[in-house]
Every structure is written in structure tokens, then in C-alpha cells.
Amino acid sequence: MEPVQGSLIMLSSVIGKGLQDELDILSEHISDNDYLRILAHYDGDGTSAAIILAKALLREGKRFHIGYIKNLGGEGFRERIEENQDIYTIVVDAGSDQAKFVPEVEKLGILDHHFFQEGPAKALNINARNHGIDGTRGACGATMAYIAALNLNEKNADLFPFFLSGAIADKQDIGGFSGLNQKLVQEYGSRYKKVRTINLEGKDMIESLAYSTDPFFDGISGNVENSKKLLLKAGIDPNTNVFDLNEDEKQVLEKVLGIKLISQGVGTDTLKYLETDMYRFPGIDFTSKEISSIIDGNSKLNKNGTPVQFFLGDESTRGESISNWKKYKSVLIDYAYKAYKELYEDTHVRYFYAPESEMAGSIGGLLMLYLAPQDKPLIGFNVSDSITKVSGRGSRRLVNIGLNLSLVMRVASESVGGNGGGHDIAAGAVIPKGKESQFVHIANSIIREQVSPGTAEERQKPVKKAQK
């Protein structure tokens, strides 16, 4: 892709002083190192963020490495550090909470969004939340990894659509983009087409609705031969893409996957997910969320370097990252109908057990989103042979009543012998093996009294089951 031709902003007048003196400090350390190593959270935010860094590394002449960080904890996190001590290191979507367990390393910096503990350190540690912006919904780590691509050089500003996917994937477009999100899509996004439509995929719409899982729709994501059906009842042809949809079809889809959200008892954010802002790109064959998709479904499947090496020139593995996003999808969708038919019930908060400790998050967070009811937060566990993965799911409006799962996986899981933080809306942990019943119990009684008492009616609601 080429760099971006025309006037360029001044990013100071976009991020401020503050954040940007902080930002300035890092260009230094990339000027000063011909060689640098990038470790990134493992997800499609942590993967596009990489992208972002790596493409503005190679501009600059740099040699460097990419690798990517799934455990969190103190012991993880310093062994993943001490691989390369000597190498200076550029942590994006995680670290911020992570490097009062390494506090000697100099050779350190950090880009990350979300809640953390201060500790000592002598890391750069560059946190949104360090500057009034909101971490969970103003800001993900792909943000972060732009506006310091930015700072080194404004040109940079033709990686728009790796933010974008960071963004998308971190879930921080649902009811519009907002803080420093938002000033980034009004300064460097105006350059590219944008078109409002449904907020779907694909080559055609039979494939757009059976591989969807944000929308999802109940029995129809994940069943071709029932997408089909809903497309020829509403009129519409099952081979056209969603782009060529004329004005009319688009408003009776819309109505017709709109009225299905509602049947699954959506939220109102939710639902105003349906239709988006779908950005396309010079020199890029795919969608803002098509790219976001591709990189997150790979990510998930352990299979980052491949949408790296794809979005980095390598069209030799175009085939396989496309493959893998459906993959993905797929089993996204299968494990999401069985996780929701085997939910466990507490008074305050709902679990299940994930196949995969990559897959908890995604599971949790499709079903807090378009099949769980909304009254209660989600808790997904993966058991291995020695520790156990945590995930937390909420909702808006369950944050909006007091909910904070950053503080209550912190301490459910430091009460359990484990660690954790990350969102008030999303969150994670790691507990050993075995402590899930008593993290459930104290995550019961941190959550109930961080909400109102006055949804303890909804709160016996029992669970609909979801309908394959």
C-alpha cells in the first residue's frame, strides 16, 4: 500500500502534549536501535497492532522480530522478557500491568490500554488510560501501535486499516467509535471510501449470514441451508454481495435480521451493530471488517504470522489466511451453540468451560452479546493440565450499574492463588488448576456488590436455550 499523498495533521493537535512527549521518547529508542523485537497479545487487536509496528519499523530501515504473548501472568511474562533482555523490546495491547515483574529491564517499552497496577519499573510504560482516554472503548492496542507509527513518521497514516481491524476486533465500533478512536477515523479516515451498510462478510450473502458470528444470528449463523431460506423469503438473491444490495433490499434484510436480534434479547448497542460503517481500501481486496476478521480468526487459531506475512506483501499465504478466518468461524459458532446449552447458573454470574483457551474469550463475548441474557456477566474456564484460563464477558449496561470485571478477576483470581485484570467489560485471568469453584464463589460476591440491588428480580430470569 502506498503511503498516503496530500496534507498530513499535526498529531499533537489529535493526542495531546502529554502522550505525545511520552511517544517521542519511544521514536528515540526505535532511532537508537537498528534491531528491536515486537511482542504482541495474541489476538486480532495484539496481531493488528504488529502489523502496524512492523510496517513502520520496516519503513525506517529497522531489522526486527515478531512475538506474541498468551500468558500474562508475572512467571510468563518475565520468561518471555528474559528470552531477549538485550534486544529492546516494544510490547503493544499488553505489559502495562505486567512490568512490575520485571522492573530492572531499561530496554522496555510498552503500549497498552487497559487497567493496570503501578509498580516499579523502569519500562516506558504508555498507557491511554495514563491520559484521560478510556482504554475500553476510546482506545485498543492497534490505536496505540498507530499513533506511535505516526509520531515517527506522519506518512504512516496509510495504516488506517490495521487500526481499524484492532479496533473492530477489540469490539470498540459497537454503537459508533468514540474517543480517541474517534478523532483518529474523523483526521485519517476521511481518505477512504466509507459505505453505511449491514455489518456482514463474504463473497455472497449465504456465506455472510452462515459464517457471521458479529451479528449472530440464532439458527441462522453457522446453517447454510437456513440463511438460504431467510434470503429467499426476504427477497433477496442468495449469490449478490452485500455491496450490491440496492437501497430497498437493504432496508427489508436489515428489518428482517433486525427483528431476529430482538427475538434473541439483544441490548441496544448490540443492535445497533447490525448496520456499520464498512471502510474499503486502495491496493486491498477486502473490507475494514473482512481484514479485522482475518486477522483475529488466524490469531485465534494460533496461526498469527500468517495474516503478518499476507498483510506485509507475502500473497503466497493469502490462500491460507482466508481459509483459517473461515475455520474460525466455524468453530467459533459450534462452540458457542454448546457453550450456551451447558451454562452454569450462580446468583450473580454464569460460567462454562471452553474447549479452548483461545476460544473462551470469543465464546464469552458472542454469547454476553447475542444469546445470554443481559442481567448477569459471563465466565468462561479453560482447564489444562496445570493452570486454568479465565475469561469474563459483560455488557454495558451491566458496566454502567457498577460492574468492573478488570477489579473482579484481579481479585478472585490473586484470592485463588492466580492473577488477572484487563476491562471493566472484558477481563482475564489465570488461576491453577482445580480453584474454578472458588473463583466462581468469590467472583459471585465481588459482582454482587459492584451492581444495583435492584436488578436482583432480573437476576431469576431463567436461561433460554439457543435453537441450532
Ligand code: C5P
Contents of the next structure:
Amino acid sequence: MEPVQGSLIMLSSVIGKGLQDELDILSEHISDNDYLRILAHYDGDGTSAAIILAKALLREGKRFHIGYIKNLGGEGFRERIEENQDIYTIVVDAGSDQAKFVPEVEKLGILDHHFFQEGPAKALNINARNHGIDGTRGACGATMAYIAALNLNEKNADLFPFFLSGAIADKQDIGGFSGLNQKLVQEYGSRYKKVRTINLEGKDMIESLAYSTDPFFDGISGNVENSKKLLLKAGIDPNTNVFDLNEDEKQVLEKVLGIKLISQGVGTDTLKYLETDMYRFPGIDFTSKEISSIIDGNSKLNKNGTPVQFFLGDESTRGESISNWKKYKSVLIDYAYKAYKELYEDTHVRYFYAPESEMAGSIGGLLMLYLAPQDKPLIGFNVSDSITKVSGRGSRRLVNIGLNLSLVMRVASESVGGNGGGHDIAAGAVIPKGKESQFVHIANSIIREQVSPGTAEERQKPVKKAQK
Ligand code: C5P
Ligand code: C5P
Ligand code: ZN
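Following the display of the form predicted alone, present the structure of the form predicted in complex with the ligand.
Complete assembly follows, chain above in first position.
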């Protein structure tokens, strides 16, 4: 990666003193330890954050190992921390809500952006939300890792691609960057090439459309024949790349795809997401969107280590990183169509069953943004041998009228003997197997309370009726 040219920007111009003081303490812990552990939330944001911290630690000459957390419940978290209590551990993209489960552990630094309930703990808890930063839109796990890395050494400004990949994986770029993300993009992103273009990825236009999940085009995504037909009808060479489209072609295609999204009933922010600022970086063959998709896709297939190794410079993992990326997209598209056909509904929520635990959130996110009616949030269940994983997804519009899924997931899960949390627009939980209907029932009544009666219906546009 290109060295930073005489880095004039200082982190102190981007974050407040309180946050910087906490990062200083983390920097001291890093400098006091030769061997550290990074424990990252397993998803695309957490894994991007792990890449940032790994590269920053390498630069400091530190040794480390990386682990990933899936189970955000107290017991699971304690187990992970106890595996290696003697090593200073940095938990990223999780941890604030979990620190209370290991109150005695001192060798623990947390970089997080989730809502949390405070409890006595000796860990260093650095959470965006403690500093007036909106952890749902203005900062993600990779944002927190990036500022921690910058505080360690301003040369880490060149880890910008992975800050961006995390923010994209957490969908914090929808509607444009805001808060701390926006400041970092302005300050540290200006040295890179960016192009305003259609929000697509892949080597040619057929691949771009057929594998597109964000945006998702009903009947086109997942269907090579239909993708080809659409391109030919629009007069676009199916073998061209999104960056090679001329202005006329871009306009025509954007119009066709925009009409498609409108016919799917998407919200305003989602429609705008058809266009984005796409970054390219020296020494990396992939765009910002592609880096994010590679990291996220591999992570959701439980292959976090593959893109981490690749982006740390191990070329031997390139092929596998790319094939996992495509595999994940195909699986997600297939599951999303199936889940859409089998949506169940209560008065204030719709729900579905996902065949794999790590896919419930991705399917829910896709359906909520691109396919399902916009009037109710979605809950996805994945039932395994003993536990059921739950993922909730809402829309900005529902959040604006009072929806807070973090609260829904926490309260509903606790009342059936589980635990949960997250963000207002996207949250998750783990509950005992067999408690799904009870959970839906409780969640439904909490949601009914949250979205003020009368207003929810009034503000809705006409929606397609959910099947089933
Ligand atoms: O744990 P973390 O905060 O990184 O995860 C947030 C999750 O919420 C991501 O999987 C992200 O894709 C999802 N999300 C969503 N729809 C939104 C915002 C976030 O599905 N509008
Ligand atoms: O698992 P899923 O992608 O649905 O999680 C959505 C959001 O909720 C993520 O930000 C995740 O970190 C958070 N979450 C949580 N506690 C849980 C499960 C998920 O904070 N038990
Ligand atoms: Zn995150």
C-alpha cells in the first residue's frame, strides 16, 4: 500500500479529547505488550476491523493472534476471554455490552459501537456512543479500529480501505456517510481516487447484475439470462466493466435499474444507494465495494481467516477469497428468494426461517431493503439443535417513527430466557430452541408500542401484500 504523503491531518482534529484520552490508554497497553490478541465480531465489519488492527500491530513490530466471536451472550463471551486471560486482548465490534460478564478481567480493551448496558467491569471500554457519536450510522467497528490505529501511528492512515470496507459491510454508507465516518472520509479519503458510479461490483456487467445483493434486483439478481437480456435491451455490452461505461450508458442503465427498484417498493435511501462513490486504491485490485464484499462474504461462510491473510499480503489465498465471495452471493440470493416466498406475519412484524445461522441477518437485511413491504420490521430465525439465533431488521422510516430493534431483541429474548441487542435498525438475539412463537408474540407487542399508533399506517406507501 502507498505510504502516506507527509500526513498533515491529525486525528485530534477529527475526534474529541475524551475519546482521544481513551485511545491513548489503549495505545499504552499496546506498547506495554509484545504479544496481543485481537477478538473481532465475526462479520464483515468486525473482520475489516481485525485487518486494521493486525496491520497496525505489525507496523509496531508486535506479535498477535486473531480470533472471532459469534456468540455475544455472557457465557460465550466469558469462555472466549478465559481461553487466554494472560494476554492483553482487544475486542472489536462487540464487547461493551459483554464486559460486565468478565468484570474482573483487566487485560481487556474494547472498541465498540453498539448500544450497551453498563455494568461494573475493569476493562477499558471505548464505545463511540459514549462520545456523542451515533453508533448505528456514524461509526462502526472498523471506524473504531481505524481511529485506534491512527492514534497509535498516523502512518496507519493508509488502512483507510478497510475502514471503508467495514462501514460498507455495516451498511453505514446508505444515504451517504455521516458523523465520524463522514469526517474520516473527508480527511483521510481525499488522497484516493473515487468515482461516482452505479453501485455494482464484479469483473463484467453480467457478473455485476447476476451477483448483485446490494442493491438487489428482483428477477435479475441470481439470474444470468435475465441479467444479459436487461443489458442487451439497454444497449450495454455485457462484457464491459462498470468503470468502463460511458456517461450515456451509465444514465440509461441507472434509469432501468432505478425503475426496477421503484417497482420493488424500496425506500428513498435505498433507491439513492443505486449510485455511490466507488474508491480505488494503489496496490489493491479491488474497489471499496469489492473489498467489503470479499471480507463480508468470506466471513459469513466462516472463512474469516482467508481474506485477512489475503489482505495482509498472502497471495496464495486470492483464489479462495474470490471464490468464497461468489459462493456467498449465490447462496444469499437463493435463500433470499426462498425466504421471501415463505414470509409469515403478525400484526406488527413479519418473520421467516433461515437455513443457516450466519445467513439470517443477511437475508433479513436484503429482504427489508429490497423485497419485503416496508410497513413492518422483519425477524429471521435459525433453529439449531439447542438454540435459535434471531436477527431483526428494520428500515430508516420505521426507526423514525419509533422502532428500536435493539430494545425489542433484548426485552423479547430475555423474557424467553435468552439475550440480545444491537442497533435500532438491525439487532439480534439468541433464544432457547422452541421459544420462537412466544418470541414473535412478545416482539410484536413491543413493536406495536414503539411505532406510535395511527402514524405507522398513515406514512406507508402502498405495499405489495406479503405472500403467506
Ligand atoms: O455487529 P454490527 O454492528 O457490525 O452489525 C450490524 C449489522 O446490521 C450488519 O450485518 C449490517 O449489514 C446490518 N444492517 C442492516 N440494515 C441496515 C443497517 C445495518 O441489515 N439498514
Ligand atoms: O446477528 P445479526 O447480524 O442479526 O446482528 C445484528 C446486530 O445485532 C449486530 O450489530 C450484532 O452485533 C448485534 N447483536 C447483539 N447481540 C446479540 C446478537 C446480535 O448486539 N445477541
Ligand atoms: Zn459493526
